[in-house]
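A single chain, nothing else alongside it, follows as structure tokens in the form predicted on its own.
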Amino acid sequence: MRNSVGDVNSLGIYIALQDCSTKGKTMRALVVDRSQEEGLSFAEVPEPVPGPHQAVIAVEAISLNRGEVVRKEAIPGTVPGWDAAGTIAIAAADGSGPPVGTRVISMYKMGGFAERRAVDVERLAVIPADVSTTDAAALPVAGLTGLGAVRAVGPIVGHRVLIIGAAGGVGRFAVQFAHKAGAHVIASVGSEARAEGLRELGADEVTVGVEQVPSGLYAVLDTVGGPAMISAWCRLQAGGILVSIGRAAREDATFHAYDTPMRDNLRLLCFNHTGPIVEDLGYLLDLVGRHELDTQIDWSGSWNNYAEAVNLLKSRKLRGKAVLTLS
């Protein structure tokens, strides 16, 4: 097993696990091993220690987000996981968040895929009793990505609202949202099949590509990056915005001279959420336990069958999102 002190430390967090390592104390997690497919084995590492201000998580269901199967500068012997929902099995020592036995939902850049997790309380909001824990492991960031991203757009009520990407675990997010907020949504998908349940979410359209889509949109959503975003920027109407929230095409999007004449106006964000965890947290897991907001779940199943998972989702063949429950 690759998963010694010094990969730990060159990443600046769970420095605590160098005390652990020596007191026998282990868990079994998944880890970034590249002599794998997937990316990914199983192995023995220390328990995190927490932090004054850190709770312990008793993990038992994660969410695979398809930035943190395919990062190649991961370190080997690490573990990965952003999304990560289980039970407070050490409350932090300093009496802040929950108390031991509350079923929470946390969010950090790794660390999720594991039996348990140590992260800062502001990392994670409690979940209600009528929402179960594989829902709210499908949240943190797919959904806070496309609220966020919808949010960034500004008021658009009545306006063509195109979503790059709609199928995937982002893209479903953000079709609600946008329909919410009154849009007329366009969902574009890679292929007929992956189109299923988004005219049900809210599209008012669905396209496959982008081509067939006609000029003068007021927003575009793209979670593809590539080719796809630079044909929607060149649908954008004056005035109009481009959010670039991925590039899961893993393709370079290269704007051409005159693709981006001044007197249009045109903006380009690229977003990432930096707002408040817990209070966005606390208000998607309301809105999915008054049903008005639907995680898309399309698999689900033991983290010992996490390959089928992977590759599922590295072949761009879920539609929505994938949650592992531990066992």
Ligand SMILES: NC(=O)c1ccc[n+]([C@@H]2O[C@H](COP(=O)([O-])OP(=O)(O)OC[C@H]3O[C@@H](n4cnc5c(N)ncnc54)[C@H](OP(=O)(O)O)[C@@H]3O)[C@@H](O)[C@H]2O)c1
The other form holds:
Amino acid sequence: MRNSVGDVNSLGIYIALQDCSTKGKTMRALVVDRSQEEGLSFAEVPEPVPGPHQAVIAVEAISLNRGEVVRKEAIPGTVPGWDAAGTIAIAAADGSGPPVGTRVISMYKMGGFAERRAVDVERLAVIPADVSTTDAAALPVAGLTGLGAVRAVGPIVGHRVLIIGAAGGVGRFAVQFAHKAGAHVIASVGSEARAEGLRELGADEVTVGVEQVPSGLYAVLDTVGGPAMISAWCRLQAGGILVSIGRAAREDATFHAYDTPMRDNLRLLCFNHTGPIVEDLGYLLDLVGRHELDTQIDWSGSWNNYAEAVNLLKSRKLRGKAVLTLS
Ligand SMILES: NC(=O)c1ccc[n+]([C@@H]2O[C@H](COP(=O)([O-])OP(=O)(O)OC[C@H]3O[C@@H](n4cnc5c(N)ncnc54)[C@H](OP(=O)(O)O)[C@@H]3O)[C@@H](O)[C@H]2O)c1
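Starting from the form predicted on its own above, please write out the structure of the form predicted together with the ligand.
Following is the full complex, with the preceding chain placed first.
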């Protein structure tokens, strides 16, 4: 087997001829910078040197996620960024993955907010011709989380499902998947203004807060945490499940010893998106191509204007996703 930068010898052992084409070069990136209000600033950083099973993507669009934007443990000077879409600039040296020039979307725990990203081929998916690079960039973390959290509940056809934080990036995907799965979807938002567009996505009811929601919920999907999570827990029917996805409120959720029900086979699932992503990313891309899933991009623009997008996200003014293009 031959490829551009590697070979397999007569014993079948892969000999990596390390691709040195990126060594010593620098690129523009957004790096963690605690001195800035947004927590980011532009810097010149070394281009990534790919491992044999990694492709290098020339990044064209990235999306923001609350988890990375407000991440306190991120190391200053490092390149954050989970979602990045673009074109394969260097194919994986071991011959796996798509060839140079293929449009792809990728998801990894860092390195996306840069002109180039090296990523294992299992962390990317090919973007179909009928899906824009911008739409693809909105999908990985928020879309996979919305999908995975709905799946975690199990069959929900005909059941009442409450989604807390429904107006956010994850929430807007969760609303769509719960609706697709046949649930009666109750979308909880922080204010009336945040309800915009949720009924069109499949919410049967929209409620401000959780206090007005009648008891007897089959399931709760929660991205907010804090007192709202406890309030929702108290509204579950016997055998009900609360899927805790996130804690956007950054407040404690206290299960009071006597006031909070701890009975009737109630289940609390602490959700985290793990496992293979290629198949599910392909599913999301396919749905977008067929206009059966809306990426809910509320802000798009050049990454030079990243501060505007970050501030909208942090101040709860973004209805869904922000996608930044590297132009
Ligand atoms: N477990 C996982 O695998 C996973 C994956 C992705 C995200 N997450 C977590 O899920 C949460 C939501 O992520 P996201 O990307 O959807 O964020 P987002 O787009 O910013 O949405 C957050 C939502 O939380 C609501 N919220 C309520 N109280 C809030 C407060 N005090 N501050 C900020 N938001 C508040 C907002 O409601 P209103 O808009 O109605 O005001 C908003 O819709 C985050 O905690 C994130 O870390 C977890």
